[in-house]
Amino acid sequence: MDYVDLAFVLMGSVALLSVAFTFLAIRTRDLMNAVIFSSVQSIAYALIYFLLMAPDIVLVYIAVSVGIYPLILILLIKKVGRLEVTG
């Protein structure tokens, strides 16, 4: 097995976690898990693109979709409550 086949076998691996925190983020009603399932999710999609040789997306990405998106999420839950209200 060659680089190559180890970085999709990666890609494929860590594309189906995503997809898993993806699940698990639209499943719970406490909303502050939800955050932290959905930066576990760009997580994983930053490591697709650093296996795709993608640098300068990486850094970006990492900066928005873990570090600015769920602090301004974290402070909306704390204007509207952690648990989701259904009904």
Contents of the next structure:
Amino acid sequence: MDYVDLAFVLMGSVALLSVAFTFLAIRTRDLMNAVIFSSVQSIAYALIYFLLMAPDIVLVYIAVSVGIYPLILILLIKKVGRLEVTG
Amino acid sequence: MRIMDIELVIFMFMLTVMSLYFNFAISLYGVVAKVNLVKKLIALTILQDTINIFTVLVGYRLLRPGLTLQPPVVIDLNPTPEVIKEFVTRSVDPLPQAFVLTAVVIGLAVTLFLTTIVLHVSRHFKTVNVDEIGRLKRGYIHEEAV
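Cool, the form predicted on its own is there; where's the form predicted together with its partner chain?
Below: every chain and molecule of the assembly, starting with the one above.
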């Protein structure tokens, strides 16, 4: 297994991880947990961007999607209420 | 045993693309079927990022053996034609990456706008459940008519 194989194995496994965390973020009832799962999924996407040879997007994407989205969503959840009521 | 003949690189690349399709489907389900507006917003951000990765994949070139992993930049300050020819054969297309860089920033502005709308809706109706909001609005319209 050389360097190229290792990069692609990393990309596939990180993509599977992002599917799991997307499922958890949609499935969970607690909105604060959903925000945290969503930001973990964003870290996985940032690694995929880096392995797809777009390192300039990673610099913006990390700051926006791991920093600013959870910040504004947590501020919104503080105002709106934490538990999602199904029905 | 045809499936064992596929190279590991191709298999992992296809696994990535299939995972992105699954993410697209799950987040689209979240946007359509969830009743909470904040959960719809979270699913919308995931959907947007998945579409951005598909846009980057349009300009991506699958690696051939013998080439090294490099981003689309020329390192030489005064490139000769041989350097430029070698760069064109191995680099990815940078135009979709520039589009995605713009789309990320515009998506941030759109998400802030939608956050403000959700905040005002929750202050007006005291809830963010869309079924509840529809019921309350029908009640208001009925009161106006009476």
